[in-house]
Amino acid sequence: MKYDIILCGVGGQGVLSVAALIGRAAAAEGLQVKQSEVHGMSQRGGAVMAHLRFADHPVASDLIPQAGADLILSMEPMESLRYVGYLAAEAALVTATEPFKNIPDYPELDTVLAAIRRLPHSLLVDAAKLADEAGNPVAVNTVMVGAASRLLPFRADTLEKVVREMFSAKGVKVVEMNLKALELGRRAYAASSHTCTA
């Protein structure tokens, strides 16, 4: 088994947060996991990507293909759009809809999202919304594991288990709202019309 993932989004989304929440999944599920990472000016909203490798296997490097990837998890659609080509045939894409507009010819979201929606295998997750729900507004790059969840090789109680361990210094509330936000994931996931098959 091998599952390669590209994370993006801008600096202050959690793009690390994300890629390390994943990578704990996989280290407690027995896995090996290699990453590299690529911070383009991240205090300013500048790009952030992630290469996340695990398998049941030695991996022999931290950098994933051209048209290797398995699965694209953005948190700002442009910046999913930026990665397609890491996509393989049967990959899927799964990103935020709300946009983070930090240059000034962003082009118009319904175009983005329009170009999102040609792929073959996407998800679109209203995550913004979903982190409100959970009540905390910054769990946004939590509501996205959710959503990508089910196409990712764990059990949904080892992901769950490092929430709480991620989280545990904070609080209960909010081990408890990033939780929430994991779930409400999932859900859009179960929910969407999705075609995700990865």
The other form holds:
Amino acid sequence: MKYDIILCGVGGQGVLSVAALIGRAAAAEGLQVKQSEVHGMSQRGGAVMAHLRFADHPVASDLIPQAGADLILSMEPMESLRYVGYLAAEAALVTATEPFKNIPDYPELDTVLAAIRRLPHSLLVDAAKLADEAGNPVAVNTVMVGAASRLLPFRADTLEKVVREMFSAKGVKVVEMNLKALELGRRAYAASSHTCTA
Amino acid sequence: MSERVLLGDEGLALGSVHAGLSAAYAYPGTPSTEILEFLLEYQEEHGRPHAAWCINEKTAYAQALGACFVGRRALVSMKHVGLNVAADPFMNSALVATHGGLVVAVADDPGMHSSQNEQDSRFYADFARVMCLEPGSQQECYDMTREAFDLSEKFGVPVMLRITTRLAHSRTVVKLRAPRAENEVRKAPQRASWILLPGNARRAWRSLLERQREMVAWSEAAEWNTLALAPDNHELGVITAGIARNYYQENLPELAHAPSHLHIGAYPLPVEKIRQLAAHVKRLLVLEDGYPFIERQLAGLLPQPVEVTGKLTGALPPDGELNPDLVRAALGLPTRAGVKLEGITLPNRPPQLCQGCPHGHAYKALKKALEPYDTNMVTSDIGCYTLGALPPYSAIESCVCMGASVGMAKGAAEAGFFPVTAVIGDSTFLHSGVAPLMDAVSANTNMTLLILDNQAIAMTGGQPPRMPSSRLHDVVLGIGVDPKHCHVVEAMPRQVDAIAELIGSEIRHEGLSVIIAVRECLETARRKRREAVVTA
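Moving on from the form predicted alone, kindly provide the form predicted in complex with the partner chain as a structure.
What follows is the entire complex, opening with the chain shown before.
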């Protein structure tokens, strides 16, 4: 078994914290994990991508090959499209819908969303709204992990356990809000009309 | 045996600690920054080893050299271009018979994710005639660093550890071993070996050259250089170095016949192993990240007619970072197409100054001040302010190396151009902008220097500069800049017009002017506020 994820978004959106959360869950399930991330210049409002790989055998390459990814998980719609060359034929793309417009030539949002919907297995998640609903606007990333959770080869409670661990230092309230965000993301997946089967 | 999830950089740092490290010095630079960051955190928790940021890579190198002079194990870390700054002490340190172990960790950046060039530090190790270890995994970052200190003490040379961006910034589980104690303080016994007077230096150089044979003999037997000959396959032999092995292994299951394989993790090159492999096959494919360093040396090593392919022959691109797909193609495997994107073109999203960044206000003021001139020149430096090259600012015209903006402005002004303005950050100014400013002072060059002081080495994550803002003004005055033409302003939005006016009048002043625009980096200010809330 192996599972490869491209995580993407814009510098500052917390792509690395999503990688850390899923990576820890994979390790908790006894899998071998490799995670390649971006530091430095690119993090300043530029396009950011991390490779996260896990398997029940040693992972060789730190980078995912073209057409090798099982999932693209994106914090931003246009950025999700930048890496579709990495997607295996029947793999899934899950992205937050809210655009991050820090460039003058951002395409029409409808065009971007339509391109995402044309992909074989895609899911658009209004993560900003769901994070608000969970009581914490910065829990967008946790919502997105929740939305992808049915696709991840983890037991349902492993992610919850990791969320508890990762946020425990910040107090019970933060833990609860993130658990709710995780659950709302999960429900968004369940309710989606787009078939997003792994 | 315990385990930890570590970045390559962190594996290297912890490997040093467990090798009995006493002191570590560095100037931050992507992708090497996390090495010292890790050691600073370790120092805070455990009180040891000593770890400190320095003014630049050269001063860092000399400090590490001092520590090894008194018998301690020392680490100096930097990015590849940082080694250019430290090249003087580095080259000479190869002659001084290191006493305590000295390890020089250099992180190269093929693909230029965050750098001005792609230079390959293995050439520097070869240039200095010292040994170099090249980890291919986070585990090797840890293990090789431990061994590098032993080698340094055994052979009496500094040992280079060369990693690349991908390994520096990729994390996985690393197995740890029992730590070794630090060396006692004990001064090097022979001072002659530390005094590079011509007489001593000639002797030291001959000694270093004589030790080359021993180094090669060590390299032939090193566990990091592994040769596996495929008994039935005489067609292809693959040589991998460092992280390229990972991309090779990724593709290996798809090859019908496994080629013979030599992995090189330690230099000088294991010549006999290479010849053995070459004698076994018709064609060699060299997979290495960075320059064709091994590939170029093969021609001189191989007596038999064997075809060598790699970056020089076009089997792999000569520039950029290796990846599993490029290696796949070089191995002759068919390309795999991913999902195709149709009906939309994606614009690039380049890095940029943070919203509301103080540098942005300074750039607005500068552009306003330059409006009256049909042509003008603004030289700049390395760091966040380089982001002023891109729209919406388009405010700067150069980015060559640390400190170059000041000297380039002086040169342009002396060549007869007017008006010339130079832009530099506070930490970059201290790193290597002070010296050319002294040149400008002595010539009273007709130029205006703008120091954008955000009190942080912001591009690499907001490390504290070696000198607070309050003293920067004193430094500038101390080297002789006319106090009437040295100003400190606050880079606030409401000040833009006033700063523009000041820059304008200093441009019109015939002679040298310095304007220091001060305001803390938004990122570090935000972080301090968050930390204050947590501790409150």
